[in-house]
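Starting off, we have a lone chain in the form predicted alone, written out as C-alpha cells.
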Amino acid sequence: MAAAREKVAARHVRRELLENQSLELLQTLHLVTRDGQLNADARRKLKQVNHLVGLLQPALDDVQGRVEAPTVVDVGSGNAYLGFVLYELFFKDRAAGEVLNVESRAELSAKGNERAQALGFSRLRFTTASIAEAAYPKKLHLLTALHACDTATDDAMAVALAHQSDHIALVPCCQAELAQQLKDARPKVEASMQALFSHPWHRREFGSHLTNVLRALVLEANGYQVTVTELAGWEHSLKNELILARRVGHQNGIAKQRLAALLDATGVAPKIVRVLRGEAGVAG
C-alpha cells in the first residue's frame, strides 16, 4: 500500500500522460503540482479521466467524422477535469465544435471559464444550472455524466433522450432512490422476490443495481444500443459502473417487454421512468 501512496517524480509525469495530453493542462487544474510531481490523488483522478477517454474515443471519432461542430456536453461537471481534456485532445486544433459544462455550483463554472480562457480554450464554455434546468443546443453528439449523484443521473438521461444525443456515457452514483421505493413496494410484490431487498443492506445494493438496469434498458428501448462495463479497478473507485449507449435509432420492443415487465415485478418507478411518462419534468 505504501508504494500506491507514492508521489510520480516529476522526471517520470510524463509516462503517466496520453500522447498529446500537456502538462500545462494538468498544471492549470492543479493535478500536477508546482513543482511537476503528481501526488497520489491526482494520480488517481488523472487515470481514471484516461482511462474514460479511451473509451469515449469510439464516440469522438465517430461524431467528429460526421459532424463539422459536434457539441459534446458534460453534466454536473465539478471541477470539469473530463471537459478539459477532452478539448484538449479533440478540439483544440479542430476549427469547429465545442465542450459545454453544466455546473450548478457557480464558483465552479467562474473558475472553469477562467482556466479555459487562460488556456486559450476558446469553445469551451460553462453554465451554471442544474442539469434538468441547464439550456442545451437543440443537437447534442455526445452527452457524459461522470458521478452524477442518485437521480441526476435520470436527468442527464432525460436531457440526452430529448436532444436524440449520438452518444450517451454515464458513470452512476449513488442511487438511493429505489431503496425506500423497494420498502414501499414490498407488500405488493412476490413472496419470492421480496427476499432480495427484505434486508436494509440488501435493498440499498439491490436498489443500486436495479436503477441501473432499469437505465440500461430505458436506453435501449429508447433505440440505443448500450453497453455496460467497468470504469476503473476496485482499487481506484467503488462508484465503478460506465453505461455506455450509442444511437441506432429504433426503438427495441423486445426492450420494452422487458422494462415494463420490471417494472411490474418490483414495483418501482425511477425518475427516468417518470420524467418520459411525463409524471416528472426536466428541462429540453
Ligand SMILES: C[S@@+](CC[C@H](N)C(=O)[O-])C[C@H]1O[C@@H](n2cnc3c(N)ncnc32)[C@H](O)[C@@H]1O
Contents of the next structure:
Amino acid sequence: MAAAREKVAARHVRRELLENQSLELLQTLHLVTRDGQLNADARRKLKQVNHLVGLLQPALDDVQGRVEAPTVVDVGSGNAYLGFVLYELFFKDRAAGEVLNVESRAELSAKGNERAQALGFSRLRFTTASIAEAAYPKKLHLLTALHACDTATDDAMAVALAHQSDHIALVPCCQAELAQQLKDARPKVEASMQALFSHPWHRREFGSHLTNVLRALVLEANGYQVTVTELAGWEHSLKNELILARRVGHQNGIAKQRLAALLDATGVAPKIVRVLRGEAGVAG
Ligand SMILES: C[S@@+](CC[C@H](N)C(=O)[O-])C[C@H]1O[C@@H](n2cnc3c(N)ncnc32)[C@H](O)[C@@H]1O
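Can I have the other form now, the form predicted together with this ligand, not the form predicted alone?
Below: every chain and molecule of the assembly, starting with the one above.
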C-alpha cells in the first residue's frame, strides 16, 4: 500500500504503463518529470485512470465492434488524462471515431488542444463550455464524467440520457446538494428514517449516498443496466464510487417505482430528477 504513494524512478516507469501506452504521452501530459520520473501524485492519477480504462474496456470493445465512428465524450475533463489515454489506446490506430472533452475552464481546454496537436491526436477535441450547454453529436456511444463536482454529474447524466449514450461511466464527486434538502424535508419524513440523517455529519454522508443511489435508479428507470463498483483502492482516492451503465433500451417499471418511493420517503429532488421533470435546465 505504501509503495503506491512513492515516486517511481525513470528506469522503472515502463512497469506502470498499460500495453501500448507510450512514455511520450506521459511526457506530453507532464505526468513524468523532465528526468523521466513518475512522482507520487502523478503515479496515483495514472493508476486511477488506467484502472478505469480497464473497467471501460468492455464498453469500448462493444461500441468499436458495432460502430465505425464511435463518439466518446468526457465531461468536466480537466486535464483530460482519461481522454488522452482512451484516444491513444482505442482511437489512434483507427480511421474514424472521436473523443470529445468538455471543460468549462478555457485554459484547460486550450492546453488540451495544444497537447493533442503536439501528439498528432487529430480526433481528440476540446470544447470550452458548461456540461449542460455544450454542443454534442446527436448520438453518443460512451459518456464519462470523472469527478465532475456536485450536480455537474447530474448534468452529465442528463446529456447521456438526451443523447441515448450506449454506455455511461460516472465517478461522482462531493455530492453535497441533498444535505440541505434533507434538512428542509426532515419534519415531513417518517421518524425512523429521520434518524438516518439527524446529525449534520450523517446528513452529509447519507445525502451523498442517497444521491448516488437515486442516480443509479434514474439510469435503471430510463433503460440502463447499472453496476456500482469501486474505481480504485482507497489508497488512490477517497472519491472512488464508479457507476457504470449500459443502455438496454427498455424502461424499467420496477426501478421507476423504487425511485418514486425513495423520493417520496426522503422528500428530496436531486438535480437529475428536476431536469427530467422539466423543472431545471435541460441539457441540449
Ligand atoms: C475535479 S476536476 C476532475 C477533472 C478530471 N475529470 C479528472 O478526474 O482528473 C473537475 C473538472 O470539471 C470541470 N467542471 C466542473 N463543473 C463543470 C461544468 N458544469 N461544466 C464543465 N466543466 C465543469 C472543472 O473545471 C474541473 O476541471
